[in-house]
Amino acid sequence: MFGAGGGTSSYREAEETDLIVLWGSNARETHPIFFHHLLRGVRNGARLYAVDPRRTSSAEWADVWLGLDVGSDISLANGIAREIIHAGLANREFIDRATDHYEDYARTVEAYTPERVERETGVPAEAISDLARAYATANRAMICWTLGITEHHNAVDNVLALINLSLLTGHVGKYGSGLNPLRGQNNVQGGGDMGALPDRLPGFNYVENDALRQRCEMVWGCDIPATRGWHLSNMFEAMDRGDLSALYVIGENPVQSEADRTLTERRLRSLDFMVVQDIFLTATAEIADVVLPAAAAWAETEGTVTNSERRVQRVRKALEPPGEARDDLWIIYELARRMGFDWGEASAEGAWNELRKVSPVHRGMTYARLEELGGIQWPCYDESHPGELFLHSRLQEDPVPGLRAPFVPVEHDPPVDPLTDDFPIRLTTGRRLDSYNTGVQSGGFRSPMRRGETLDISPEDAERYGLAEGERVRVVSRRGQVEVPVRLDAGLRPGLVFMTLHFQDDVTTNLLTMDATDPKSGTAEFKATAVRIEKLEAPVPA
C-alpha cells in the first residue's frame, strides 16, 4: 500500500513541491482529459497522491498509493488532521482569521491516534503522517475527489472531512491549491447552476429564503413555494407512502443506475403514470406510459454547458435530431403550452437571458460575451466582469469579507452491509475506461478496450478460493445474485473484487448493492457491498 509508485517522501522534499491528493478517484479510466492536466501538474514537479482501496492505473502514476479499506476515507482524514496539529503545522493564522468551530474540530480528531486509524482504515501509520505532513507543507496542494467519496451512506461527511483538511492548512481560496470534486457527466455543474438541487433556484438562491425567492417570483411572476423539494432517494421513499404517484424522467435511467434494482423496478411500476424524456429507449423508458424522444444536447441542440472550473461556454447545434426527437427545451415548452402556460418561443438564448435575471453570478455572461471570450467563469457579476478564475478568494482577504468557514467535526462510520462469515467479501463499483454509466451510451459501439463485465478479484482471493481467470461464478449478497466471470487484477487486495454497471443487460450489478442512502444528499452505498462467491457446477458434457 505505502510507497507504491515511488516510496516514502522526506519532510524537506515536502516543502519544495506542490501536491496533488487524488482521493477516491480513478481519474484516469474515469476523467481521461482531467487526468492529462493532472499529469502536466506532475510532469512540473508536483507530488502525486492516491488514497484508494484499489491500486488503480491512476494509482500507478502516484509518487504514493495509501491503499484504504474501503468506508473509512472519515477515519484517515481525521487522523491526517490530527498529525498536523500534533506536529504544529496547522495554518493558525488562516485558521484565526477565516474559519469557525477549530476547537471543536481539533477536539474530535484528537481521538483518532495513529494507531486506531491504522486499524480502522489499513494505512500505515507511517503513511498517515507522511502524507499530513507532505500536505501541510506543500507550497500549493489540491485535492480531488469524486465517486470513491460521495456513493456511500455518509457522503456529505466523507466531503466535509476533505474540507476540513483544506481549511486546516488554509490550502483555499488561491491559485493552484483547493478542492475539486470531478464532475462524472457533461453539465453536471450546470446543472446545480440551473436550480436542478431540491433547495435550491437557478443561481444557488436557497428557495426558503425569503429575498432570494421573491427576486424569481418577480421576473417569472408566480409564487413560489417556500420549502425545498425532495432528493431523489427521497421521491423514491415517497413512492412507498404513497405521496408520489406521477413521475417525469429527464436523460436519467433509474431502473439500471440506482443501487437496487429489485426495489428501484417495483416502485416505478408502482407509479400511476410516468413519463421518460431520453435519446435512447432505456430500461426505464421501457416501462414508461409514455416516451418523448429527446435530441442529443451535445449536437442537435443550442445551448450552454458549464464545466468543473465553473467555465460557461456555447454548445452550438450541428446536426439535425433524427425522426420525431425534439430539443428538450422545445418539449419542455411544448407541454407548458399545452398546459395553458405559453411561454412564447423556445429560444436557448431566451431561457439564458431569463437566468441572468435571477442569478446575480451569471449576470454579465451574455450569448455575445460567451462567444467572444471563448466561456467565462462564475460568478461574473455584469458586463465588464471578467469572471473569477477560482473560488474562495475572499477567504484569503485580510479581514474577511463575509462569513467565516465553518470547520466541521465527522466522525468515521463504517459501511452499512457488514462483512460476516455469510458475507465476508467488500464489493465496490465504479466505471472503466471505454464504457459508461449504465451502458446505454457507451454500448452502442464498439471499443477494442471492452471485454465485457467481470468479477475483478485479486490473485490472493482467486487461490483461496480455487478461482481461474475467466471461470463463472455467482457472485451472492444479501439483496440478489449474479453470475459472471471472474478475472484477475493485481490492484486489488485481498477481501476486495470489483465490479461495474455498464453491462446491465449481462450482468444486473445492482441486484447486489443497496440503497442505504445519504440522508443529506440522498446519494446511495455503491462503493461497499458485502458478498460471498460460490463456484458453479461444472457443465455436464454434451
Second form
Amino acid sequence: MFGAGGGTSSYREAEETDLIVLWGSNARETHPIFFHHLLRGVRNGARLYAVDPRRTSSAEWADVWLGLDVGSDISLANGIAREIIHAGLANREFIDRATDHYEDYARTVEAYTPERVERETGVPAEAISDLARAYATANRAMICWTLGITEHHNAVDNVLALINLSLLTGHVGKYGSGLNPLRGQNNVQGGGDMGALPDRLPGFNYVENDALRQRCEMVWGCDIPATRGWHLSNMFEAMDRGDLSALYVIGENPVQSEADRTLTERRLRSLDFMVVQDIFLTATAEIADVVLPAAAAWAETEGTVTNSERRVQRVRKALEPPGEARDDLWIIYELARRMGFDWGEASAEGAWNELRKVSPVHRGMTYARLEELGGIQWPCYDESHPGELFLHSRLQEDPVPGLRAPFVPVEHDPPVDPLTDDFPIRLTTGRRLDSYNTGVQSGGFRSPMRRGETLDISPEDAERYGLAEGERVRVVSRRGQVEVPVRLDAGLRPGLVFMTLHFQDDVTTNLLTMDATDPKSGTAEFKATAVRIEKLEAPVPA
Amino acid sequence: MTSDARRPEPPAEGGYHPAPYVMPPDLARVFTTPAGRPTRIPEPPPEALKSAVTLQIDGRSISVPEGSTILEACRAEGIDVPTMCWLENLTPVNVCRVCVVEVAGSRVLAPACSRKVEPGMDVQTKSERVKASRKVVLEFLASSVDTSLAGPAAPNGDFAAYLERYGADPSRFGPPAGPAAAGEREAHGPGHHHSPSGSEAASAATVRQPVKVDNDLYVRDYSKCILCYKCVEACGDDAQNTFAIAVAGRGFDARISTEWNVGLPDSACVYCGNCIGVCPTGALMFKSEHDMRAAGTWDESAQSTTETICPYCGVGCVLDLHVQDNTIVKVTSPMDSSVTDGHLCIKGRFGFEFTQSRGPGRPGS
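Switch from the form predicted alone to the form predicted together with its partner chain and give that structure.
Let's see the whole complex now, leading with the same chain.
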C-alpha cells in the first residue's frame, strides 16, 4: 500500500496493540502461529473484532463478531467511516498533514447511512457503531485480513476500503497500529517483491516508470519492454482470443486451483504447448506437453522467502532431491543456456546479490546478515541498516517526507454471481487447519482431524431442507455440480454454506465457483458463489 | 443477501469481464512511485528502565535488573542451576523442584526458576541442604519414572549428569515395580494410592504403563512423564490456547490427561505438537521417532539438523529439519525465533511428508 506492497506491522506489535480487527481472516486455522501472537495481545488486554460471514474458530476469540453478508465489506467499511466522521472522531490532524483527497472520501461515505449499511451487510447498526468508536479511539489499532477480502471481483477496492479507515484515524505508521494482509503461502510476499507481477520488475521497480525500469536495464545491460504484462486472468482471456498459445507453469496447479475448472481445463488444453515445472505430477502437469521435475524449494534447495511481516528468511537444503528432479534456478539457467545465453553457474546467493543491485529495499541484506540476524524486514537500504519494524512511519512525521497518502473512495459492489430463486444460497470457500489449498502438499500426511470434503451448512438450513449430518447432497451452481456429504456447523448463518478446495480429486469444488475477476488484481471471486442444494434419491441397495 | 439480486444474470460461462481498469493519473503516480523514506528508522517505544537489584549468590555480589528471577541471575553469572520443568518460552510453574536454592531467612527452599530477586537477598546454590534436596528429588523422579531419554533442552544426557553430580541413587528404594495395565492408572480414584506394604514395599513404585498410540502423528509414553506441566502450558495459555490436556488425579496417581481421558482423536487436540516440542523426557514423541526407536534404526549420530522455512502459509515459521538417511525424521522450531518462539502448527510440524514421497507421486524419481 502507498507504493510498497507489504504488511505494515511486525508480529510482535499484535502482542502490544490495543485493538485488532480481523477482517475476512480465519487466522486461528490458516495462520496459526500469527494467531499465537494475536492471542498474546488479547491476553494483554487488546480488544478483538472479527468481521467474517462465518463465526469461525478465530471469531470465537473475539469480543465482538460482525457476521456480515458475503461481499458487503465495502459497505461495512464505508459505514464505519461515516460513523467515525459523524462522531467527530476522525483524526483531522493526521488527515490534514499526511493525506490527500479526504473531501472526496467523506462525500462518498456520507451515503452509507446506518440503515443502508445494516440492510446491505446484515450487521446490526449498533455493532457497526461500536466498532467504529472503538477503532477510532484506540491508542493503537491494527487491521489484519486474508482472502475474505481479496478473493472477490472487487478485491483491490476491498483493500482500499480498509486502507481508508486507517488514514481516517491515523492508525498507520505507528508501533502497534497498521494494515496487515496475512499471506497465504510462504513466499507470496517474496514472489511479489521479486517482480512476479505483471507490472513490476524485482524490487518494486514499476516497469512503466522510466526511471525505475532503467535501473534494471542498466544492471542487466538490455532493453525491457516498457509496458506491463498480463496477470493470470488476462492470460486466460488471451487464450480465448488465441493471443496466448504457449504457457510455462512453475509450481502452480491451475487446473485445480482456479475457479470454474471446466473452463480452465478447456483453455489450457487449447494451448499449442504447455510446460509444467513442479515437484508433483499435478492435474495440470498431467495435461502438459513437457514436465520438468523440480526440487522442493523449502527443503531441497537454497534460497530465500519473505513472510507477512516483510522478513526475508533463508531456506536451506536439507535433503537431496529424488532422481532427475532439479533446482528451479538450475532449470532456468539451463533453459537460458539452450537458448544461447550462458549465465554461468546457477547460485541462489548469486541471484540474490543481483537482486540487491536493482532493489534498494533489499540492498543491505547480504546472506551473511540474513544468517546473523535471523532474517531482515525490508526496507534495508545498506549493510548498517537493521531493517524496519513497521512501515510508513514517515506519515507520522511533520512535515511528511515524500508523497502524502491518498484516500481512494470506493463503492459497494455486490458479488457477481447473484442469488435468485433458482440459486438461493451463498457458497463461500476457505481452508481448514490441517489442510492446505488443493491438498497436494497437505494430502501427504495422515492428519487425525481430516474428514474429507463436506458441505458445511447451518442447522437452520439443514432443518429447512430436511438434511441430516453425513447425508450426501448435490450442490448445483450456474457452472457445474458436485455431490458431497453435509456437515452441520453452528458457525454458519442461514443462507450461507461453506466448502474447502482441499479435496479436489474427490470433490471438485471449483466446478462450482466462477471466474469473475477483479480487473485490478486479477483475483477470482472464490468467496461468493450462488448455489442450490438438491437431495439425492435414496441409493438403491446393491 | 437480498441486495445481490440487483445484478443481471451473468452468462452461463465466460464469467464477468468488466472494462479494463484505468487508474487516474495522480493515483497512478502514488502507486507506482517509491513512497519516500522516513527520516528516522522506526523503533518500538522505549521500555521503561528497570533499576538494578544487588544480591549475594554463593557469596558473590551480583547486580541484575529488577524483576529477574534467581535462575536468571545465576545463569547470567555462569552459576549452573539444574532445571527440568523450566523452559525459556513458557511461564515457570515451579513443580519439579530440582532448581531449589537456599535463601537466607527463608524457612523453606525456594524455586530459583520463579522466585524474583530482592535487594540484599543472600542466596546459596551449593549448600548441603540444597544438594540433599536436589538429590532426593532426583531419586524420587528417577526411581518412579523412565528417565532414560530425559534432558531439559537438547535431548538426552542432562538428567543423567544431574544424577551423577548430586550422587543420587534411585535404586535405593528397591527394584522398580512392574508396569500397570493399559488404563489401570487412569482408573484410580482419589485416595487410591497408599504406602506400599508387604511384598510391595520391597520395590519402588513406578508410573510404568503401556505407550498410548492412538494416531499417526505422535505417541504418549507416560512411563517417561515427570509431570513437569510443560505440555499443559504449551497446549494452554503459553502458546496454543487449545487446552486439550491437564493434570488429572492427585498425589502419585496424578497424570496428564485429555478431557474424560478420551483418546487424542476424540479430544480437543489439534496436533500442533507443541507439547512434544517442550517435553523434557521423551514421553511425547513423533510417531516416526517412536517407530524408528522400536525398530532400532533411530541414530542421532547419523542425523543432521538444517534450519529452513515452513512450506505452507505466509507466517514464515522457522523449522529445524532433523534428517537421517535423506529422510526428515522430526521437525522442531528454535525457541529464540521471533516468529515462532519455538511453537508450530500441525502443518509445520507434521506436514513434511509430501516432500519425501519418492514414488510415482514425484516425477523424476
